[in-house]
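Given as structure tokens, the chain that follows is alone and in the form predicted on its own.
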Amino acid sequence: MNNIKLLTGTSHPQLARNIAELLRMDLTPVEWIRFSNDNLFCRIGESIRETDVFIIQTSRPPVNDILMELYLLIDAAKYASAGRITAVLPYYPYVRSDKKDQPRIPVTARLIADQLVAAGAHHVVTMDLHSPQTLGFFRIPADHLYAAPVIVDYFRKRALKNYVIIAPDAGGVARARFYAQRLSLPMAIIDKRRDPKLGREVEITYIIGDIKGKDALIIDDEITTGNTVFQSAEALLKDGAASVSACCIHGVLQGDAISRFKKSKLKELTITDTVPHDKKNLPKNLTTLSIAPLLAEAIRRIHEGESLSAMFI
């Protein structure tokens, strides 16, 4: 590929070198100083003039000093006089934040889109978001990418036989069928409530489906402090559940979360890599999918001008 270069910032550089050698290019360097008063400065490292431009930057702590350095390298591009900017965000920061659900409270992630287009982003490419309708906040071209490929293939070399999908909650039940659909397994849901008084804490009242006897397997699209899933696996082992199992593409695992889950009842968790982990701590039955092909066949084919549609399953 022909007049186009990758930039990263410090969020994720492993993800970033991976595209790159999977797109047969080098990053295009950048500099980056703190100052003293804490300010932060960056320098692209090499003419970008008239090129088309991906920034790859997923969220990940400290989540606002990493947005920072997403908008000051969009605008670094914008006045190195880039041809076509695309923000790449396999993680996109403050994703939960989309909605007015209380009062006197912002909607982040719109204000996170509107800093996007006025940081001076042509494009916005990003993976799974909690609520699709997240896209409808740009004003600017915005693709939403699926992890689903890549968990789908994995699962089905697994050759799962005793095993049923299950929906967290009844907001995760299009993408719990979605994958129920693709393995060929029946599915589940769990009624969860959460008091927004007890902050974290959730309530499971019961569980609609059959999984007596049964491997589960829940599909979640967001691990944070993991809560949720592990008292999911303690209901369903209760309700009569041989194993249970659990996959989400945003394994971000804040806090206590890696050693809570090696206590948990967990047989297994999958993630894949929007948000970097320091492999060294992570547990054996801890699996990691790289998405890095479907970005770099998303690059290609945004650079080309070919239509994304055909890397949906």
Given for the second form:
6 protein chains.
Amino acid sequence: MNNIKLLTGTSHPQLARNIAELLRMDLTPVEWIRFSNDNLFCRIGESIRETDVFIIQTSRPPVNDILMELYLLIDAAKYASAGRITAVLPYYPYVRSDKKDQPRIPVTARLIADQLVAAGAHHVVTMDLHSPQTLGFFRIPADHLYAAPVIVDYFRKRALKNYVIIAPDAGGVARARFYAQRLSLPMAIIDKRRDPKLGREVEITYIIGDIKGKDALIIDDEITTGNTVFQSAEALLKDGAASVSACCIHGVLQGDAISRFKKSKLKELTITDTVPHDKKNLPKNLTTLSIAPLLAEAIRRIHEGESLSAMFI
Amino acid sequence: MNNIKLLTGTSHPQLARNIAELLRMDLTPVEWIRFSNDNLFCRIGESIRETDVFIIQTSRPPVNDILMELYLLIDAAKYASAGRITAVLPYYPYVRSDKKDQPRIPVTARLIADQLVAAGAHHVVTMDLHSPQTLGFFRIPADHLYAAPVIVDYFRKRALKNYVIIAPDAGGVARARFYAQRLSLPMAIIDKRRDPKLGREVEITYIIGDIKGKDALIIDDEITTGNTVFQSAEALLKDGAASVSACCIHGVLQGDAISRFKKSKLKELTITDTVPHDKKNLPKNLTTLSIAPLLAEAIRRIHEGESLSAMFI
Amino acid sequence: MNNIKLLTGTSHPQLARNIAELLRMDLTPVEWIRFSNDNLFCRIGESIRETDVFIIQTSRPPVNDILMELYLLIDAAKYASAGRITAVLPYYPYVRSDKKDQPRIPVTARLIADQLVAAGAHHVVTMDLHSPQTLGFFRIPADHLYAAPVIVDYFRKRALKNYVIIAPDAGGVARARFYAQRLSLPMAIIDKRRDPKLGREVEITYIIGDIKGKDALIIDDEITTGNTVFQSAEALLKDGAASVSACCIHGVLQGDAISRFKKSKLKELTITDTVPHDKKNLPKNLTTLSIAPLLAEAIRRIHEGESLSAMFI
Amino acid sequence: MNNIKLLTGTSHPQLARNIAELLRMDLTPVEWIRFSNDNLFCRIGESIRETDVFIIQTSRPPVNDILMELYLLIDAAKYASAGRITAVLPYYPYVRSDKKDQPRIPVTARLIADQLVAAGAHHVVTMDLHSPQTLGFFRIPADHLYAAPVIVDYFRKRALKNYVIIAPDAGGVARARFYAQRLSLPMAIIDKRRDPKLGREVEITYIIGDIKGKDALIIDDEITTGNTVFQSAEALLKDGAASVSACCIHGVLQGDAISRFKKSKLKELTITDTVPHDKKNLPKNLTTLSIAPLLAEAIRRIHEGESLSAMFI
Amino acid sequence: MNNIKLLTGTSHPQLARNIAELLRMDLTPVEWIRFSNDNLFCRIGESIRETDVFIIQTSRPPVNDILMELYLLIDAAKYASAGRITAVLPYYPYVRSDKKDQPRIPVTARLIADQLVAAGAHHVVTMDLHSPQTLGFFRIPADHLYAAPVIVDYFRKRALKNYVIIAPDAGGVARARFYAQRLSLPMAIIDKRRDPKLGREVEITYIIGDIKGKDALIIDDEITTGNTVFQSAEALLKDGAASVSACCIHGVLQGDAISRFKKSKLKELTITDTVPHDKKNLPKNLTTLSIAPLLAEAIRRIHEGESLSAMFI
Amino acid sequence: MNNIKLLTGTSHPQLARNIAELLRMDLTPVEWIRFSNDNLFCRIGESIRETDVFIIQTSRPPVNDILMELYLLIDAAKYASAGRITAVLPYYPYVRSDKKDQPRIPVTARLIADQLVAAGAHHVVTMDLHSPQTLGFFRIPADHLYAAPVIVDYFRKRALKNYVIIAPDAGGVARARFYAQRLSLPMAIIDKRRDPKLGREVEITYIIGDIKGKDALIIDDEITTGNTVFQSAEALLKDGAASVSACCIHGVLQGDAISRFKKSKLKELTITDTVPHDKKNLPKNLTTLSIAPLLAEAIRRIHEGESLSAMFI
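Show the other one: the form predicted in complex with a further copy of the same chain, since we just had the form predicted on its own.
First the chain shown before, then all remaining chains and molecules of the complex.
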């Protein structure tokens, strides 16, 4: 692994260290300063001239600081004559702002794609985007990785029986269907509607498909406050599900989401480590699967010019 | 309506004429030549210097000729010093090639977005994209219109009762849900899977949701050969639906799709006129709703700087 | 004032309102949401199609959120078909990160210039940049305003006698010289050096020029913690100055800067309102000059195509 | 020849195979699908990450499909992280649409140059452009090859005596002159004019230069319908030429051009294989010279960083 | 003529003044300074914000200074917020460097096109390019004017009889043919070749076509030293021409070209005023036709959005 | 040193030769032609395909010809398929036109940065810019070298005592301070002002800081006519300096600067060889320090991917 450099901001030091360890290399030191006027500043600690630079930075609060760190690293690397700059974004920032479904709103996922290119990125690696179309926002080669091999493997080992995969909303049906097919399980869909007779405020939850007496496994791309999942669990149990678990790829889990999970009717929650959490605080029925091996292997293959698709057959 | 010009290629002359008529103006003449070496050529027939040019061109076979016509018109208009060039694409070409869901394939909808900008378009208007994210492929302002006002109005007048809206696949659930909510109808979903025991070739159709004794109305963004819809109709009837109709916004209807529709178990089919058809050949149970008024109004508002979102409240 | 729209983020509502009032118009409403995953979101509240949009956003902590708000507004405005988008940045973010004076650091002021253009800005207005060269980072027309007319007028009215203008460091000599010339006052310079004999930590303050018995007026472009100014005041008094005041254009005043000012040996401090402060907390010997009239006049002239340079003769 | 990949669309499989054979390598497999809605689709069959990709695609009817294939391959290769993408266009599409000699027409050769770059091409190789200036349309390095070494060698071996080179029109004089000089032969020019007395329709052919009793050899860059050449032959014979042959580099030969050639007064016709033809249908007095060795050598030199100009001394 | 500004460098003040007079307006004052280090500098003397700026600058020695003046004016105008910037180049600089006909040479006409755009030009107007393809080098709308209406009119009035139009080389045949057709005159061509037997130095002039006893009128796009024309005149007279005149659109006439013309066998020389000359020094048989009315009319039409092609019917 | 090519224009052949010699390689031959119409032309004499091209060109009169030579070389190299093109500009052209300090003037240093990129440069190396911010004008990696190691070393060896460093104006204080700190010497500043009472023409020179009885060493980035330095010397001597010397990095020395230096009161002048001079004409008290070793080492490190910052610790 010559001529390759691994850099990171402050978003997820543990993930960056894990990847570096798997690649048997050190992280390139970066000094971070926050000036008294709140301006961020970085200094890359060793020459990266003509090297193959990978910058690992995941989205987590404070999102805009994390994003600025990424831009600063790219800018510094570009003008320090880096050979190639690849931004590795396990959890892509503003990933759900991917369409203009109301007038006069930003499409922030596209804005960020443009700004990464404007800053000087040559290549992007990301994981489990909310919509696969988002990859088309980039005008540079972008590799879209999936945690699916890790997740499918985990659930296959548990040999789920009597289970039904649940799509928590219309937008998530394609993802749920993918897992349902891989795990050879049936699928049901949650459809929430505002009742026109009862006014805009009252939302009624319909379940489309058969869940009676079955163990429900909600599949979603991310869990933030957990509201969607916790409410879905109650509705599913009310409609006759035997139990409800959930697997959400990006475990954002903001605010008091973890303590609310402990109190919720969710039997189990499975996430990956694309977003950092203090492992001490996590309850036992919250399983974190690591995507560090996937990212390390992807970085190795990109650096050495090997096929990435071979990882996902 | 001063200083505005309406141009069109050969893709859908009737639609262009209808729009021009609604705007009480003439189409700017364009001469089209196909040279003996198969090269296309156009000549815009009057000065368009500093005018607000709208080029109406919809996708239909031969798609690549139609697309080249559009590029030629934009190139000719740009270098003839047009003030602003808006490409109006009622049915966007290659609209379903919007994501890289296999290795080493093109994302043609994005490629075309880039090439429209490279050719010189300043603005784009399109309708009912397969995925709303596709709009984010453009680096110029793009207006995404919906045939929904026309379609919802049509079905509301028919006061559907005992109906259920059908999403023909996972990708279409969000659109089906939109119409189900507007028409206050329940929804069901068709899920086709390859049976791993029976081999890759055998696909089994599951219906998620309750359709027994109901009149099923399949909602989809386009109908090409009709295979999906005709097979879905059979599966729905077999599972107990009272009748099956379909509404597909873009009526591409290629090959012998129309004659196969006549023989199919579909009770009715509703499309719009984003793709041209010879009206003589259309059976009575195929209804074509016109989106010309929508497009004419959008063009007028864009030219005069009025809000478009006001059309879709 | 037809066809002009004034938008603002959350950075300095009072300044935006003052400008709007001076232009006798209302601010265009913008709805701001911070999602539970810390993602920002905005919705422009009325049609801005083909209008002349001015977005007023000044830099203040949290700087990266404020910057993201600006990018979101520009993105939303661009794709909402705004006619022209002018970013008005009274205090430019990261203004001192304007040169690569160490290896492998970002030049953030240039990065932001590029990202404003990438987001869709057509024009920029800013004030009293740390270096005038920074304007050259823009690839779009940019107007550089100066608070000088307001400040010079203020000090001329006070008829300063026995005063000497102080440049607080080598980089500030050109600005100090400008004010010294306008106010017909002599100048002195503070030169801080690390003593090689005493080690890197010990910095000795030299004063170049004659200040004995004079009232010193430090001129600087910004005051953040106030450290530079407060220490300079002590050094000047120690070297024989009769009194020390300061005028810093951008009054960033972070942390406990204001309470430390109260305890400092500085007689008076003059700033402008490019950065917001709660007026209740400001001591009497801190004077805030308003640049709202300057900005309002600049916006009016840009919109109406009048000369800006005429404002600074 | 490591790390190099040869791809092709459906335009001229034999030429691509010949080049691959000369380079002792295999073509990278590409799967082509035409969907029922006439949309083209391709899938590159093996990893091309970081390789040196050459895409061989020549213009022939249906030109716009062939062009779209090229764009799709470039798009697929770019986002599959190809190291470098070189488009090899033996017969450049729309090569005669290279100037705006009427108002409001496209300059399609330039449009295509821009769209190749927009799609992601880094380098272009083409042959015997109609005008050498067309190379200047590219904003990427482009190599312009000439079939001249092959053609001059062929005619030198035939030791032409009593011959005169004929330029078939004013635009072709420079090319004719080049061959006349290389073959040490005199030159004459055909000048067709509309007779103002006889009306626009009647065109009179003048021959400038001495052809009486000589064997005329028309040199042109392409032959499509053959009209120009066949009519020129009659005019030359009528004016006293002993015989008339022709050499046209790009043998497009559309429609019934070959059968009309058989009936024409042309003694011999020489073309190259930049455009495909079924060899069975070609008459004996039509000679096809192969440019595959030239292209193979050019590709090898580009890949290995050797001089191309050395091929044309 | 509101909101339009006419600027010029030092290349051809008389032409700029003539155009301004025809448009009944004043030239915008520009102050030019050449610093002691040979750096050029300009200051536009009045506000041009949001105006329609036309910069008239023709190529003449010192060419690179003239070109730099043009770039400086465009840069100054862009960042002074000009509404639109049109570069008017009656004689385009480096116009004959339009193709790469040797390895490793620049295509300077293309380079300049790119640099005009990089500097900020939105539109270009030029006249009688050496090759019409050169217009395709621009990525902005460009209008190509022809002096033909003025020249044809001049010769038609003189009712030429017994004349033959001469193309001085292969590259000039298309232009000569255009004038021959418009003036209803025959054409002949001069073909100079190096004799392989006599060595590279010896060039023999062949005349293709019939000139015996006729008055020859050489047509060329430019005359610089006059060598080509003077030698052609001798060859034509030697071969039996009754007299030889010449019409060269761009009268560059460098060095002692004018005094050599006086001594040459050329009967008459006709040029236009795209390049400046001191009228006192011009002999009587040198006629200068003015293209100022053409340029003034073109500027007026561009500013007012009228058709330019109407000028050349 | 494989695969690297060194090219140069006519600006400073000796410097280019010195660098080539230090790198133990030959300069790539370039043929230069100036046509009779004053157009420049170049031909690179050997294949540079896929090589690492460094073009050494310094600014000196005639500046615009020198600049055009650089653009021509970059254009020729780009389209000759050079692997990477680095423009090495020891004295950057128009380096003092780096800010818009008056309305409607160009910022030529930025314009040139853009045009170098538009021409095809991938990388820039320059030395001792007037303002360090100017580096931010580039959108490509740029290395800013300093002659400081050479100059500081030279003065340290001379063990200056009783010296004071002089900044000749406000803009030069930061540079003077850098050298003062490195040489452990005090500093003074020259402040010239126009006296409002005496009218704009009369400028009075103030000296800020203590120089009485000291040997003054003026530090400046360039000396052109020498006016500033010669007048400063007189003022310093008048105010009591024991002697005055100067060190100006870029020795432009135009017109009769050298003969005026001989007559001036300046004791010594030290420059570098970034600008060429005939060594015969230089007086003994003018010392030229060579920066060729610095540039050669920088080129070697850039080519081999080694750190440049290590050169300036």
